[in-house]
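The chain below stands alone, shown as structure tokens; this is the form predicted on its own.
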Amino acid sequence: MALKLRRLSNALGAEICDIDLNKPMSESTFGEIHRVFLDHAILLLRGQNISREQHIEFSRRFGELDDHKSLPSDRHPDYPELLLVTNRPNADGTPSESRYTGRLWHTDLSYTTHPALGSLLKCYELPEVGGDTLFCNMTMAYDALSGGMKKLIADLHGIHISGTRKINQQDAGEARRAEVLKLNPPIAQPVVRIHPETGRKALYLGEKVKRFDGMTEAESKPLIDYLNKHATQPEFVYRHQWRQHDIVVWDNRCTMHQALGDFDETRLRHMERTTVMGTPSGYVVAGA
């Protein structure tokens, strides 16, 4: 039987309507799953309340799941296949360290060399308003760029820098940055990559990326600004308004996505999300 399907923007993304995760999953009935997954990008599931396990158990079937250890600090103390993206305090009343996960635009895992191939971010808790996702599309994008552009950007590597975040380093704190640099060094990706399952060309950039392999940041600025803008374009994205036990599922490979903080921050906003292991991709960058 066919899937119920519906559109969630122009650019990318379907609700699969008639999926419950508590109850047994075919090979074709996720046979199915997976084809509109590649298809529109971006896949939601309503009302999925499940646990934990079931949470993994699920993400599995798109392969490999990644252990956090490139983000010690954020992963679940009794799950490592789950990373926590949540403003809950910790245990000893500090700040968490994922508070502020995602404000900028990127790609999840674009800073190693095993870039995620798909990601699956689980609600939990959410305040009243905002903390809404925007997700953009990478092969839309690209394929609206002119020739002469494609040409230009052919060959190009983008340096790809964790630990940064959209906030002031000092709250960020210098240590823990620190640490997330010494276990993920900059990493050179191409600035067009092929997706390895449809074939098609798409950016992978965003704002983690500061300077092109070979250039300076003054010289790489310019096109590297003009690039994100393009992408993230009106036509290009899709806002997602998060219900409780929504959980989404996007392509690393050809989106990008960025985590609004338009909210109270003293609502409780609570994630938790698997990262697929994508095919190996970039190279360290020595003295980046």
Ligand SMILES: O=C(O)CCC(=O)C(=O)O
Contents of the next structure:
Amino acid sequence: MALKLRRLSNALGAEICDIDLNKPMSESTFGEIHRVFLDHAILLLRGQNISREQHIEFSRRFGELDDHKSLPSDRHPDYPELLLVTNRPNADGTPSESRYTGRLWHTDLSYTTHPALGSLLKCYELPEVGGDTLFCNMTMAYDALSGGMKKLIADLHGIHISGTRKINQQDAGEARRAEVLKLNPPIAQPVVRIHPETGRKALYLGEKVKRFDGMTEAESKPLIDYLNKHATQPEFVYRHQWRQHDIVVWDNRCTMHQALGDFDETRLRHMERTTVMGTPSGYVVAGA
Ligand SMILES: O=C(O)CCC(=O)C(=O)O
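Could you please show the structure of the form predicted together with the named molecule, as a counterpart to the form predicted on its own just displayed?
Below, the chain from earlier opens the complete complex, with every other chain and molecule after it.
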């Protein structure tokens, strides 16, 4: 069966229009979906009114799932395979620890030695307007660099720090940040990673990286800022406007993403994510 596709942007992404996760799926259909995932890096599946068990079951077809022990306070209480990204207050009325999740350019679990292969985020509740997510194509960004820059960054490792947030969110969830940092020491990852399935090179960076291994922050910052800005220019980006029951699947090995927070924070935005484990990468940086 040939899948009906609609491309989402010039840079990346494809919607699979004729799929219903409530129905059984053959291995060959999943094989086609996986091919689209590798070719387009982002999949959009609209209208998937499925249970949590079905979300988990479908995700498992991409590989072994993470149990989110690196982010214990954001786990679904009944399903460790599900990570909450929500501004729904806790039962005791305190603000959700995950209300600012993803508000900077990043790729999932880059601050571990098993960075994520992919993530499948399902939208349960969203505000009337906004709450969009940006994605960028890090293969395209790498390919567009000059030969000189490719040579310069070839052997660099960026140090990824867990719990990093933007300045205006620093005061929120301090306990969570400290917990996440304690569980996840800084990890150096290659700035250029080879995609294990496509063999293509991609930039691997983001705003959790503050310096390169073996260099100071002051020395590293101009190049980190340049590469992040280069990778997130509009030509390499897709902006997703969510609908209820959307599932977006992204390949963390060749994309970055950022939740925009462009909505009225008094309105509910509730998402749940499974995370597919990737191949080992990076090393712990002592005393970073
Ligand atoms: O909520 C979103 O739009 C994205 C969440 C996110 O960044 C993540 O799950 O890593």
